[in-house]
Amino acid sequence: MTGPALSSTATLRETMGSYYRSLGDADTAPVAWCSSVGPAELLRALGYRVFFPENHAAMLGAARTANRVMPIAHAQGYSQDICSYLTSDIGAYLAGETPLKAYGLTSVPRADVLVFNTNQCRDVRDWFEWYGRQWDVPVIGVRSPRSIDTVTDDDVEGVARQIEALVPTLEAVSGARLDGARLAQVVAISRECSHLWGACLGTAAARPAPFTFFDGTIQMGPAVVLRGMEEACAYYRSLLAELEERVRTRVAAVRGESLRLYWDGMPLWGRLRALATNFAEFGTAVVASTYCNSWIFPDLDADDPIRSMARASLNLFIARSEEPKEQYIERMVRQFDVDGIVFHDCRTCPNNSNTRYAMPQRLSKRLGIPSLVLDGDVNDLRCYSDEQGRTNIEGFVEQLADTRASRRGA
């Protein structure tokens, strides 16, 4: 059974609601669309209201409306096999649907400029270029290297120059000049937000864990859409205090926690509650994840804003090669003392699925713990079977219990 709800969630709703409503007031400031780990700090420093379409697509997935609108994008020539965030979002736009209607918006905010970073995948560029053609506005971005073994100074310099090259267009669209002091201030706020969010996630190393990966996918909202804004820091100070109090008083996110898991890959947005319930029924807490930790940026440095932004984007887990990814997961497994790893093989997101080149097998051998692969997708619910998923989870939990018993016997 799951434990009591976090009191901070009421404040989270207010914080996120205020952000979404501010997008409806965008006639007072230019609007920039930004990919989730794009140069948001640069945009904030230039006075843009920043919109993150991946967040919007995740809302469509969580509302379980994505499957109704994706066929509209498929009819435009976008394959069923590409990012279902992209096809959900474009399909919803063409259908005139958006979860932002709950906040008084009739549509996604019209961009004055769209800014991408391909450190995640090529899809964000294709996605933004579709809107660029619709609205006849500039689409600019960073073409980042991927599958990086070691991030070098040359890598950082190359990305930094691309970020600097964005400035003239962004200044022309906004009608403002970039203020170096303001950029440093925004980067400092992002760094603090990153630190606070990391500290919140770190509380799950305690036994019992005060919150889980499934809680984290909701609580991460400000870290994604309010990077560089004090509102995000204020929220995470409050959340961290509540989580630390839970650790002190041993309030568990999963009552009777007996097993602990690590989650690698994207969330299944339309099945988060069902999956949280499935794991909790077996006394199993999913205490850490690659996904939620992807918005922790220790490289950000107000004394060197542009290059630190470049380094942070290159050190992103999804941009790294197999060996540094495995080393990262190994550190997380040890930090959070987990009994097994769940890998989500996301059908339409191969760049954030680490199951297809034998990583689960290598890590199981390397760490001596079992792993489970769940087939699914971020938004396309046709890719996930509730019955099959539950059966696999139940069998995996039994395997974990047997493995742990064997270890104790040894």
Second form
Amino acid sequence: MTGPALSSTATLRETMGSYYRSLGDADTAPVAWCSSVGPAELLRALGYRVFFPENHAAMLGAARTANRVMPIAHAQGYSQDICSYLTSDIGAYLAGETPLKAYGLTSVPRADVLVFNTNQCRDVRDWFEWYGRQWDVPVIGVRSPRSIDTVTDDDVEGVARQIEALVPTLEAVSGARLDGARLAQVVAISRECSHLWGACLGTAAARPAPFTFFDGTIQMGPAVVLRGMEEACAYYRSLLAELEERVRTRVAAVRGESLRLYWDGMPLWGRLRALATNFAEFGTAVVASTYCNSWIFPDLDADDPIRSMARASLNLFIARSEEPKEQYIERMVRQFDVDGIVFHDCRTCPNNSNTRYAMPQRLSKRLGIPSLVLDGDVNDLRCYSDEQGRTNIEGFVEQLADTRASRRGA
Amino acid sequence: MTLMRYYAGIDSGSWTTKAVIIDADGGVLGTAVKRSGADLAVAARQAYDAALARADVPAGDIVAVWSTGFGRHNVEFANGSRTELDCHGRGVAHYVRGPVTVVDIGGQDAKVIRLDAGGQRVAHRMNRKCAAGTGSFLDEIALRLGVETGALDGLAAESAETLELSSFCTVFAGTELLTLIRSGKRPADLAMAAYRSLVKRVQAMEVFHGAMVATGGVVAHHPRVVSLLREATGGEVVVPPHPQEMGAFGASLAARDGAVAVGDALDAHGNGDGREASAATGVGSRQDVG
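Moving from the form predicted on its own to the form predicted in complex with the partner chain:
Then the entire complex follows, led off by the chain already shown.
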């Protein structure tokens, strides 16, 4: 069973609601769309209101609107095999639907410029270009190297130059000049937010864990959409205080926590609650994930804003090759002391599915812990079988429990 | 007079519901297979009653009933449940010494389960959300060829030409089949191609370690699958007794051993003492997690 709800969630709702409502304000700052790990700090320093369509797509998935609207995008020629965030979002736009209506918006905010970073995938660029054509506005971005073994100074320089090259267009669209001091300030706030979010996630190393991956996917909202804003830092200070108090008083996110797991890959937004309940009813806490940790950017440095932004985007898990990814998961497995790893093979997100080049097999051997591969999708629920998912999870927990029992009996 | 102790397992599968009655030594006394249909609870009761009748054991002598299969939580008279992954492994481990790879091919899913030398399950893999590599694939092929699924194996015995059929997707395989029919290929060769396709799909699920054991309804009713698995892997493929009822057999062993269902396992560590209940009366604490 899941434990008590976090009381900070009420503040989270206010913080996120205030952000969404600000996107609908008329006659205020220009709007920039930004991919989730794009150069948000630069956009904020130039005074843009920043909209993150991946966050919007996740809302469509969580509200289970996605499956209703995706076919509209498929009919436009966007395959059901490509990113279901993209097809959900474009489909919703064409259907005139958005969860932002709850915050007074009638549609997603119209972009004045769209800014991508391909460090995560090509789909963000294709996605933004659709809107760029729709609204006849500039689509600019960073074409990042991927599958990086070691991030070199040359890699950083290359991306830093690309970020700098965005500035003239961004200045022209916003009508503002980039102020170096302001950028440094935004990067400092972003770094602080990243640090606080990392500290929140780190509390789940405690036994019992005060919150889980499933809580984290909701709690990460400010780290995603309010990066570079003081509001995000304020929220995570209060969340951290609550989590530390839970650790001190041993309040468990999963009652009777016995098994601990690591999650790699995207969430299944439309099945978040069902999966959280599923694991919890087996006394199993999913205590850490690659996904929630992907919004921690320790490289950000106010003394060298653009180069540090470049380094942060290159050091990100999703941009790395198999070996550094495996080393990363190994560190997480040790830090959070987990019994097994769940890999989500996300049908329409190959770049965030680490199952397709035998990583689960290699890691199980390397770490001596079993892994489970769940076939599913971030938004397209046609790719997920509830029954099979449940049996897979229950069977995996049975296996881990039996192994533990036989070790204790030996 | 010694009081006999009997146990039952029910496997509520997607196509069929299987029931097995065992004695305390794991000896199978009676089995039954019924179509699952739309009412899983009724199918479970019918299969259970039929197995009891075949075993000639009164319901009152059953100490515990455990369920498995996708409908395991619908078997209202069960005292506990385990997943089919557990029960197939448990059943096979009763007959074959590990390490073992169990290949279970059912109506709507295929599973590969790895057991270590001690019979402990160490890994599993289920098919994707797709009918290729399962009994549904053979049903579709039989339909296209205009024969009963049960006649497919006999038809394949007359095959003389090796043909290839997609192992990727049941729908595409169906259209491929139509193309081959139009080009005059013989039904016997097409039936054999369907079996090869299914085996290829299963083979791609996992690397096989140790002895291979095949179970499931497809294995029970399509011996061609076993011979092709042997051919494909170049090794021995063991088919244990009652391959279709292996899940139910495993569940009956779980009932006998008092295997603790997942929700309780983490505290209780397999101590089944005091957990038995009378299946006939349904008295006793249900230990599953649904």
